[in-house]
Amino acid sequence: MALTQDELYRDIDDELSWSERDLPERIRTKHVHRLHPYLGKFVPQLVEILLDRYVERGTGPVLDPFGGSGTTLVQSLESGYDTVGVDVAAFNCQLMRAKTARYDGVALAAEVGDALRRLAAFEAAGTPAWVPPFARDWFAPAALAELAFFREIARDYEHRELLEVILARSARSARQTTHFDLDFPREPQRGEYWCYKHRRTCRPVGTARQFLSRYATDTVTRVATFAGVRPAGYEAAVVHGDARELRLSGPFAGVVTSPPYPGLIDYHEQHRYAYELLGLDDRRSLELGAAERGTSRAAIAAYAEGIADVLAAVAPALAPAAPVVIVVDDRRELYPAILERAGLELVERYRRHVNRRTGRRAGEFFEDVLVARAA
């Protein structure tokens, strides 16, 4: 017999719910957890008491078919599983790929260093040909500059997707804007303006040098951290699809993932510079929950019936008895029906509280954790 609601609704899970001075954000982002900035990505400890709790080792590799900035591939590397993520989104598959590549640490040093040392002595004579629209209007010429060579040099190089990852992290900080809105931007910021961050006035950045020569020194030394803590023999594979048409083989030992909220984040959006300055593939069509599709009622019931059909798609390459792990703000109720029309049922259901919001937005904030597996 199913369990009631009152029954699946749990108390809030202590162990999952840290305050800021518990789980300050540099443990939050540690190692190649930080190497770009994404929002709504899931904390890795969080990942890491999931797996421990739900996920048998042995039985096949840990799958994210909702897998963003791959959270869930990084941190199940680490715990010693191997890991599939799956994506719609271009530059989520590039970060995935960069963060559980294995590098050679020398080369990648060498590679960074004489990338560098080219920024250094190049002088800004005009923006390319090539340099689309959007970015002329968001960064300042000579920055605009300096990201349209270091995207040049990068294919010179072997690490050419983690040197473009130093290139996207670096365009979002030399954007034209506030320093307190990096999240989410809506015009560009021409002139000076009272800083709510710095508590001062301010101007808008005019080079984007800096952050390269930092984001990329910063990079080298986290992909050394985190191939320290990393077992040896367990791999990432990163698939770029939609999962709703994938037909994964498997088996998986289980899922363990956050799917996309329901009109919160516009996920492109979110990277766009990214996608513009690397003429990176281009399906925000396909994304669910996108912000800019709202949340009307045939918005919502559009979301609902996406996250079933990936559920639906994912359910046979389970291994027998394989937990669904899901973190989601589920407020309005929708995934007990969304899990029931995929096929699974919903076995333990509990809250946990977030620590911190993203930018200058404050107050509670919840997510659910929700355990299925195939009915």
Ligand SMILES: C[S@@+](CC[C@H](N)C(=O)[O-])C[C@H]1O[C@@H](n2cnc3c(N)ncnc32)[C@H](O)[C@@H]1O
The other form holds:
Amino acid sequence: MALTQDELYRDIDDELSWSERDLPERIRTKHVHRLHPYLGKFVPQLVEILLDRYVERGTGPVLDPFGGSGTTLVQSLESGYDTVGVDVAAFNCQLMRAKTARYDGVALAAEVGDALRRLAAFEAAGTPAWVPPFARDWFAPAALAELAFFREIARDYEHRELLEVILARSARSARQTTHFDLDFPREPQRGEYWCYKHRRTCRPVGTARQFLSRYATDTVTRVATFAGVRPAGYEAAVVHGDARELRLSGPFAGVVTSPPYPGLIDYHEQHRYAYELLGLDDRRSLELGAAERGTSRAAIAAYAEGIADVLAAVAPALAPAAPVVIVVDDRRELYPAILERAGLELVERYRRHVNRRTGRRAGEFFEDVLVARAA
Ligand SMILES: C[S@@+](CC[C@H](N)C(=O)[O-])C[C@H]1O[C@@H](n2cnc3c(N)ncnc32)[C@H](O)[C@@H]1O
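Could you please show the structure of the form predicted together with the ligand, as a counterpart to the form predicted on its own just displayed?
Zooming out: every chain and molecule, the one shown earlier first.
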């Protein structure tokens, strides 16, 4: 029998369920949250409320063992906590560092301005010396030359990591792909095409410098905005590694995290251009729940064991009574057993109504919020 509307909405936490109108994209991606696209992040406003509800200040940093693009870290800093993020994906760690570092705004603006002046004076001649395997297919010749030039000059600056994030964001936009398939394009799009997103005929881009220039300016503004809302005295640390192997000393005031889920997203693959552009260490074989491993019974069992190992590694480093808050669409009901296996006790569980309306992944869906503590 189908659920009635009342039954469906019974466990929904209204405070955590926003409509697009309540919380438009511009606000969800405020300041540094929008330094680079990332598929599978949660919203900072959700983290803000979860921190206020559950995590006591002054008892240690907030930990996210699946840090991703750093939403928990950035919000923790804004809410007045120290914070630590772990991720197995090198680009995600670079993003977390770039978002949470403290910058001298004047020095940063001067460096970015200098890099943009050099880019403006650059004229492409011939094929660049650097052409990674995918680049010839995915970038038009002029775009490739401009990206290669920016990649080279980024090395001259103190803010290299942030310039490389600007470079990666620009490379993503400069790929010869359709506008509606930027997340996981399968094949380069070289000619005109009918664009579902813009409802007209579009053509793939030929150059990258317009993106480099626009995103560089946008990044400097976003970093300055975050500096203005971030209280003094709180810092973030980022650990690049497999969270199953964590040996963290703690004590942590709590965990706020959204783990990967089986068969949904390949976290390395979504930023493949960045790995190849920046020559980053690819550790995809250690990714838990990677979509490419599918949802066979064995893949799900390996996923559950992996997440339980991460939580078991975290548990001894928690301050007394510190909460482990997990946001996940647990459609397979895996988490009660995972928590038990990790030695954690589920103390609260509710749902939130997610109103996601981007691209062709339109529609609404629900997410679970689980709160656990050491048993
Ligand atoms: C759902 S995302 C987290 C998104 C994050 N809450 C945000 O807002 O950006 C899950 C993250 O877990 C990471 N991950 C997967 N397996 C991991 C492992 N074994 N150790 C550490 N991180 C892992 C992925 O790389 C991915 O960034």
